[in-house]
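Single chain ahead, by itself, as structure tokens, in the form predicted alone.
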Amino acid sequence: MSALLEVSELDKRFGGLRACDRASFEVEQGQIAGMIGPNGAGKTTAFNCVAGFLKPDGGRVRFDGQDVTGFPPHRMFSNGLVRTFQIPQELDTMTVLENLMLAGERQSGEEVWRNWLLPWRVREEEQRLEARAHQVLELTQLGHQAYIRAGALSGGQRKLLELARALMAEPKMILLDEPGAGVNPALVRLLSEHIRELSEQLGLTFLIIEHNLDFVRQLCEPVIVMGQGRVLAVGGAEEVLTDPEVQAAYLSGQRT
């Protein structure tokens, strides 16, 4: 396997706060990597710099062999890297199916002139997009919820919808921000199963921020530990969690 994502000496400052302090890590093709650390460790800042929501002050991000440092989110999305959020970003008043269809990339119907001059092409594309959306919904066990409003979903189902919307973009890599937060244990297990299946069957690569260490132990390899903006350790879950520097970071008064 080769590194799909390479982050080198990543720096990001907010005034006097150095949220990322020369952080370096790699995620190889097909891996399910976890990123853990106390609150304020720099995990979300690193995510946002990788996904293009923040421009780093230093360092380099390479994705799929290309230097993408400072690329905006829409370019990262087009390149095959998709980020989800801890608080789902669904459109509440639209149906689950409509939420997925909006996530499809490069839709001809978005250009007004095509609707007038090439309506047959727009219709065919919408039919293919709807068929794919139904496939993704079945894959994430949301098929029976296709026609209800997204705002009526439970917290765990919204996390599944976030994952389904990411899949509609046919990504190479998905950055998941605390998929287990606020989700009951049964749905956490279901999410974990889906992520593993997607990695094994489709070759998808994941990088996951997660506070639930049991979730990380069962699913993630490698595990990247951050603290005070730095990468403290990288390795298997049990290996890094017994590292003295990692234990000191977790015992510093910040909760996991």
Ligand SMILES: Nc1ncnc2c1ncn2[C@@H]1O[C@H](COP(=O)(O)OP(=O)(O)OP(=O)(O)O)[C@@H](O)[C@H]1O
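So that the term is clear: the rigid core is the largest set of C-alpha atoms that superpose within 1.5 Å between two forms. As the structure is a prediction and not an experimental result, all values here were calculated from the model. Positions refer to the first chain, counted from 1. What changes on going to the form predicted together with this ligand:
Once the cores line up, the CA of E178 ends up less than 2 angstroms apart between the two forms. With the core held fixed, R149 shows a CA shift below 2 Å between the two forms.
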The other form holds:
Amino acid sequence: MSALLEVSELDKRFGGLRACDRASFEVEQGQIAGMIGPNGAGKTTAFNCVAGFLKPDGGRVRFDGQDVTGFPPHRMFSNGLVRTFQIPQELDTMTVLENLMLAGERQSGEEVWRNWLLPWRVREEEQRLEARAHQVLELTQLGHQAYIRAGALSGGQRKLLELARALMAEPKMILLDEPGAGVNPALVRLLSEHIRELSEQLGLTFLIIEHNLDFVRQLCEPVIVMGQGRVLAVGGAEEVLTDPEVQAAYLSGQRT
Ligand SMILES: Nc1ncnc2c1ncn2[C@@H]1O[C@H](COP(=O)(O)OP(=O)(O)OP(=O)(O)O)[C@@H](O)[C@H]1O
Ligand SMILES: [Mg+2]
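Previous: the form predicted alone; requested now: the form predicted together with this ligand:
Every component of the complex follows; first up is the chain already shown.
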């Protein structure tokens, strides 16, 4: 069986800098894969190439049996692959429920003029989005916060809302870029429990960039290590962390 996500020989240059340099990796259906590596290793760039926010200069991305190289984000979204984003400040005044509905609407790539010509479609679409939003609230245990403004959420609930917004797509795979950054250890644990539950209940596949190695050790298998745009190692957390090439990359003067 082929992997759900297959990235081969991915290249991305910014001017003379090779942010991704023939990076290849795979994630199988149902895995919670981790991606680690020193600052500037090309992790976020690889994510953005996969999710359609950057166009790769070379290489292929296959998702769910289809070549999706260079697809824009809304096509990746409708194919079932999404990445999370921090909630922009302008959405703080909207409720949690409204935030979810907007996430479903914005990313689905719906053509606005069609809705304008067919007003009953707008109503149907709104009902569908609201039903989905309630399911997602249930899944993420944010139901009690449905009518609270996003700006009033605690740090951990805000992280959950980021995840919930991605779930609006009914995705097969979610990419998380440093979900634990700036979150206290108890909330990191809670978030990782949610991720594990979503993976077990829905068969969701995750790829998670994280600098917190305890989080990666507890949650992720396999772990993909990047350094200077390349994939240096792939394997179990302990195995890759003792790999001499990986240790050298972390010790090469870059912060972790
Ligand atoms: N839009 C851009 N324009 C120019 N250079 C960029 C751009 N995005 C990233 N880079 C550069 O590409 C390299 C890889 O960056 P990237 O953000 O992918 O690293 P990362 O592994 O996510 O690092 P971190 O752990 O610090 O988030 C870095 O040298 C970075 O400065
Ligand atoms: Mg990054």
